[in-house]
Every structure is written in C-alpha cells, then in structure tokens.
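Form predicted on its own, single chain, as structure tokens, below.
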Amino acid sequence: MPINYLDLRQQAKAEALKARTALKQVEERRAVAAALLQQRASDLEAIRQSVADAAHLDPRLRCALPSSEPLTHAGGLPAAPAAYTLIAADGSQINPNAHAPVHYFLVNLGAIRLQGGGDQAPDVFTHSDLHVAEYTRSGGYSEEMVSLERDKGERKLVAELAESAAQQPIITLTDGPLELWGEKAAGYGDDKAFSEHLSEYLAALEQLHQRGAATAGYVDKPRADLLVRMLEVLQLPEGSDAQALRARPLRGVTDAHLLRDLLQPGERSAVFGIQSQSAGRYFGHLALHFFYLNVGKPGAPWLARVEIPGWVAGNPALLDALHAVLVAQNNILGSYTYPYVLHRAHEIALVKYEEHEQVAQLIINELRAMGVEPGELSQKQAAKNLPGRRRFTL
C-alpha cells in the first residue's frame, strides 16, 4: 500500500502547531540560560566544584566543565601557520544483514593529507578490512561493533599517516565525537571486546600525542546541552538530591542555540572539559575538551562542536593552528560550511550501493572456491527479490 498522505497531512499540521508551541517555550529557556551564562562568566572554580558536587548525586553526570577561560570568551580567528599537515580521515561500511547469505562486513576508510601553504597535490589513501562474520570468534556482529572497528579505525589511520608527516604542525580531523562511544557497546554486552577496542583507540591518540599533532573530532550540526546541562547544575538549590539533579528546566535548549550569537563568524568559544561517566577512561593529556566554532558568515552563524584532547587544550600554538586551519577549510565549499578535507575523506571511502552486491558476490565465489557452500537467502529477503522489485539483494 502506498503512503497515505491524506493521513499524514493532518498529522504534520498537529506537529507544526506543537512545535510552533514549544518553540515559544525553548525561546523563554534560552533568554534565562543566556543570562545565566553572563552572570557566572567568571565563576569557574565555584562551577567546578558545583559540578563535582552533583556528579557525586548522579555520576552518570553529563555536562562541560569550565578552564581557564570565562564561559562567554569569544577567542578571535588567530592567523594560520605558514605550513603545516592537514590529514583527514573517514569511514563507512557495509553492516552484516542476516537476510544474505553470508554474515559479513566490511569497514571501509579513505584518508586525504595535504600540505598547508604549499603547492603540492594531496595524497589519498584507502584501506579495505572485510570481515566474514560467520566464521570468527563471535560468530556474528551487530551494526554497534561494525561502527567500533570503523571508528577505531579512522584514529589508527590517522595516527599512522602523522608518522610521516612532512610538515610541522600536524593537524587531524575525523568526523564526530572524539570519544569512543561506549554506549555503542552496551547493545552485545561484551565488555571485553569494548575494552579491546578502546585501549588500541587510546594508543593511537597517543600515538598522535607523541608526535605533537592537534587532533580533533568535528561535529556538524551538534545539538548537544553540555553548557546548558553545566547551568542547570548551577540553578539546584543547596542541599539537593538526585531527584531534583534529573529536572530538566533548561530542556530544549542546545549549546548552539546559547552561544549563536555570542560568537562572530570566525570566533570560537571557551574551551570546556567533560564531566561524564567515561572520563575516567580519558585522563591526562587524553582527557577530552570541547569547543564551538562558528563557521558561519555574517547574518547565518552556524557552530560546530570540535572534541580535542587535554594536549591539544592546553596547547595555545596547537589551538590556534586548528581554529584557523578549520575556519580556512570551512571557506572553500563556498556555501556549505565544513571542511574541505572531512568532505574529500568521506568520498574517498564511501561505499556505494552497487559495491554492497560486487564484494558479497565476490565472498560467495572465494567460498565456493575452496568447497564451502554459502547459506541461503533467508524466506523474507528472498520474496523481496522477487520480479518487479527495484532492488535485489543476495
């Protein structure tokens, strides 16, 4: 049966309605998270302890951490090295669909450097890891593993081409979240194989610590509340418990939304660390810090979220490199504001439809090759594929 759009009509007019409602609503939290932020601009060390205070109610605790700079600094765009490496890498994958005949997936990566203030053409690097789940240790993965091994990868891969960087500084960029997430995990309930994979994600960041590189994760569109879960903190009452610490008065309001029109074109934010129930995995000069850049232009801000680690935080010349590198590489795909480089890496490793089909055909021939028979499509995937279907799938 075709979508019934006479239904959804009348249902996305009632959404339209509500959310016209709530916007109204957001608005009013906004004005008083803004104020907020100016009033306490300075108060860091009394934020940190209110913060340490809560975290200790609730230690599954998720909010920024102020340093050493106000809440409303607004760092203007310093002046970019003369030359440096830029490396870029991305990942994507084909999930195991336990439809096909064969459990497999593959994690695809393409990574670009080039040499900033140079002539020189960029390399490009792609690596392949196909895994035919079936026949390992587990005997199958979920999606949450296969995006493990794609993120981990992504680091390993950037760690390894900053070895033989030519130019000094050396900047990395990987698109998301620096922090492996962990939740990611919980879904198969392998602890091990988590931990696994975050001590080689954890060597590889220092590995680029070694090497002096300012790496980052670059968040596009983020819509997280670290700041404004870091105010609420701030509104509790003395003596509160755990219940009170899960209101939410400020909900709706993203950091974005508090800090557009705090910063200019250009400008980044107070750099904040993260209070969060990882953190422990992440200490010392690994532990992580975010902080918001608008790359938008006059009249149309628009911020992104860059996750560094301690080092690169603490790091005045490192910090400044990466804010001006990152607001050149947001100039040159004229008016879609991200970088240049983030964009080159996921072409170079994305996976089209079409190779989903070639690479599943090519592990069913390998295995009858050496003798082994693959499954069949399962009863559902094969009634799918039946003619008149636009889309097969083995």
The other form holds:
Amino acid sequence: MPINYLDLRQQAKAEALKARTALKQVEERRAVAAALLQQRASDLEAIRQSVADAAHLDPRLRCALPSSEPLTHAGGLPAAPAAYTLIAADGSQINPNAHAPVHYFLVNLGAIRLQGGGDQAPDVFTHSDLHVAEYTRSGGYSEEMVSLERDKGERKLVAELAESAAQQPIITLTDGPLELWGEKAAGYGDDKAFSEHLSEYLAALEQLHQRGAATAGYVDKPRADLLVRMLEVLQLPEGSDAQALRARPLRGVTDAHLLRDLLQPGERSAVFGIQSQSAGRYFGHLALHFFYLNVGKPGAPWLARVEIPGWVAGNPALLDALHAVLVAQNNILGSYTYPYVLHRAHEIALVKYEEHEQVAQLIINELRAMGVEPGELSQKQAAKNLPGRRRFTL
Amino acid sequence: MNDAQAYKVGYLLRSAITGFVAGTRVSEQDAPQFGALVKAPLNPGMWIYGLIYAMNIDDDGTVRQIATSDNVDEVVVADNRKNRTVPLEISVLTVGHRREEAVSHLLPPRAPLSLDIVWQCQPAEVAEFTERLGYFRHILRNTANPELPAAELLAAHIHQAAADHPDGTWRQRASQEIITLLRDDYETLMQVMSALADAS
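Could you switch over to the form predicted in complex with the partner chain, since the one displayed so far is the form predicted on its own?
What follows is the entire complex, opening with the chain shown before.
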C-alpha cells in the first residue's frame, strides 16, 4: 500500500501550526538565554562552582564549563600558518545483516593528507577491514559495535598518518564529536569491550598529543545545548534539588541558535570544557573541550561545533592554526560551508550500496573455496527480494 | 606525429562495431589528440582502427561547487586532477581493421572488449593504414551527427596523417577523394574544404 498522503497532508498542516507556536516560544527563551549570557559573561569562577554543585546533585548532568575566556568571547580570524599538514579521516561501513547468508561487516576508512601552502596533490589512503562475524570471538556484531570500530579506526588512522607528517603544525580532523560514543548503545552486559575500544582510542589521542598535533572533531549543524544547559543551571534558585535541575526552562534553544548573532563570519566562540558523566575518562590534557565557529557568510551565519582535547585548548598557537585552517577549508566548496578535506575523506571512504552485494559474494566464494558452505538467505529477505509489480509500458 | 611513440591512450570502457570509448586519467589528457589514429586489439593478430572524434570530462557536484569559489587553491586543483576518479573519456570512430598484415577499411567483425588497451598508432602504421582512402566514408557517413564534427575531424586527421606520408602527395589525394565523395553534397563539401584550408 502506498503512503496515505491524504492523512499525511492534514497531519503536516497540524504540525506546521504547532511549529509556528513553538518557534515563538523558543525565540522568547533565546532572548532570556542571551541576556543571561551577557550578564554572567565574566563570572567564570562562580559559574564553574554552580556547575560543580549541580553535578553533585545529578552526576549525569551534561553541560558546558567555562574556561579562561568570557562567555561572550568572539575570537577574530587568525592568519593561517604559511605551511601545515592537514589530515582528515572518515569511515563508512557495511552493517551486519542477520538475514543475509553470511553475517559479516566491513569498516572502510578513508583519509586525505595535504600540505597546506603548497601546490602538490594530497595523498589519499583507504583501509578496509572485513569481519565475518560468525567466526569472531563475539559470535555476532550489532550496528552500534560496528560504529564503535569505525570511530576508533578513524582516530587511529589520523594518528598513524600524523606520525609521518612533513610539515608542522599538524591538524587532524574527523567528522562528528571527539568523544567516543556507544557505551550504552552497544548494549553490553559489562562494558569490557567498550573499555577496550576506548583504551585504543585514548592511546591514539595520546599519540597525537605526543606528535604535537591539533586534533579536532567537526560537528556540522550542531543541535547541542551544552551552553544553554549551563545557563539553566545558573538560573536555579539556591538550595534546589535534583528534580528542579531536571526542569528545562530554556528547552528548545540550541547553542548555535544562541550564538548565531554573537559571532561574525570567521569568528570563534570561547573555548568551553564539558561537564559530563564520561568526562572522567578524558582527563588532563585529553579533557574534552569545544568551541563554536561561524563558518557562514555575511548575513548567512552557519555555526559548527569543534571539539578539541585539552592540549589543543591550552595551546593558543595550535588553536589559532586550527581556527584559521578550518575557516579556509570551509571556503573551498562554494556555497557549502563544510571542510573540503572532510568531504574528500567521506568520498574516499564511502562504500556504495552496489558494493555490498559484491563483498558478500566475495566472502561466499572464498568460504566455498575452503569447503565451508555459507548460510542461507532468510525466508523473509528472500520474499522481500521478489521483484515488485511493474506497470506495463510500451 | 613523426616522433610519436607507442602510447597507451587508455582502457576501453564500452564499444560497438562502429566505435568505442576509452577512459584515461585526466592528468594524461595531453597525449591523445583529436583526429589521431588509434587501435584496439580484437584477437591475436587482429586490430581495430579508429579516429578520435571526441573527448569528454564529466563534472560532478564537488567540482561545480569548487568552481564557484573566489580562489581555488592549487592543492585542491591538484587533488581533483590526480586523486578524484574523473576519467577523460575518448570517443573513437571505427574506420577499419587489420588481420595479420592485411589492412581493411571495412568495419570489424566484432566489437573490442572492455578494458582492452587502446593505443595510439605510430607514424609508419598511420602511413600504412591511410595509404588507401576508403575509410573516409565512415567519417562522411556521420555528417548529420552533431556529436561527431565530420568536417573538423577530417581536417585534423588529414593534417596529422599527411605528416606521416613522406611522398608529399597524400594530402592532395585525400582532398580529391573528399571532393569525389561529396560531389552531391555541396554544403558539406564546403565545410570540409574550409576546415582543411584552416588546418593547412
């Protein structure tokens, strides 16, 4: 049956009406948040204390922590270094399919390393990692576990490529947050496997630190409200309890929405730390920080969140190099303000849909060559694969 | 063309009896020329000959976006030319074949296969294949095809091939053959003659 477009149209109308009302409310809340940001712009120590008190009430609190810059800081665009090495990596995967004849997954990593300030073509790298899950120690893999493998692999790849980088400073980029996600999503009874992934991930970060590289996670179109959540904490009356903390008076306002008018094109926000339950895993020079960067054009702001470790946050020269190179990268793809090297890393890593079938067939052929008969397609999938009814045409 | 060496034009992408298309990396685009005689293998001892009549470099969304930037960084240009898989497509019009030592200007019995290597012909081979001029009919058969600029192709080809004929009369014979073949098509004849005059 096709979608019931008649019903959908009515629902879409109702949703649009609700959105118009909600938008007005969000704008009012944004005005409150913006005023609070201005009022408390330099009150950094007191804010840190308030966040610490709130985190004591609710250890799961996830919000921004001010560093040394005022909350309303708008850092101008620094000069780009004359020469630098820029490395970006991205990953793509074929997820395991329980209905397929073979339960396998593939993580494909792509990377690009260019010498900024030169005219030589960059080097490109691919790394494909195939696992036939029936024959692994775990016996099976979820999509979340594959994502963990991919995210960890990206960081390890940039660390490896940074080792032989020719020019300093070295800047490495990956798409998405710097923090390794997936602990809960992976659904392990214990978090032993996640811990192993995390250890390798942190080792790669440490390797980048030793190399003196500025590493970053680039979040396009961020919807986070870490800064807004911090402002909510500041609004709590004295003696509030955990329940009061869970109220969200500024719900719906995002950080990007809040800072949009504060940052001119090319400017970055203050650098913030992150208060979160997982922050304990990233301590010292690995502590997670972030800033917002307006990579848009005059009259068309576009904010990205850039996540960086502590050693980059505390090194003005590295921070400036990262800031300047990111803005330059965002100017390459014309009207699309997204780092060119990340776009290229994605292109290199991408596993196309038609390649899924080819990889599966490759595994099946090899299994048969070894005398191992692969499994069978599930009855459900076989039925789904039947050709659909087609309209007769001349 | 006298100093041309055996040059790999590219790998065959698709083919038909009447023509084929080879793909090569964009960075190698300076080698093959419009109007050049090339060949692709068919069987051991058998080659298909053709003339390059078109070269295409397709764009994509990324290139279009980059092109709208104010200043395109040299590194980005180099990356797109060297690393991004945007092949130069070279279209070839089949004009004959060779079985062992026998050159024929008839169409070949079969089409060449994908990923066969397409080679540019060396001067002696060009002179041998073009000694007789029967293959002109394959070019002039396509005068109504806007994708195949017959007059320009003939002019470019004759200009190149004439250099491979040491006796110096070949160009005149070629012109006379064209006049004979196009005696009933004054408009096309004038186009070809005009292009030939420009190429001399």
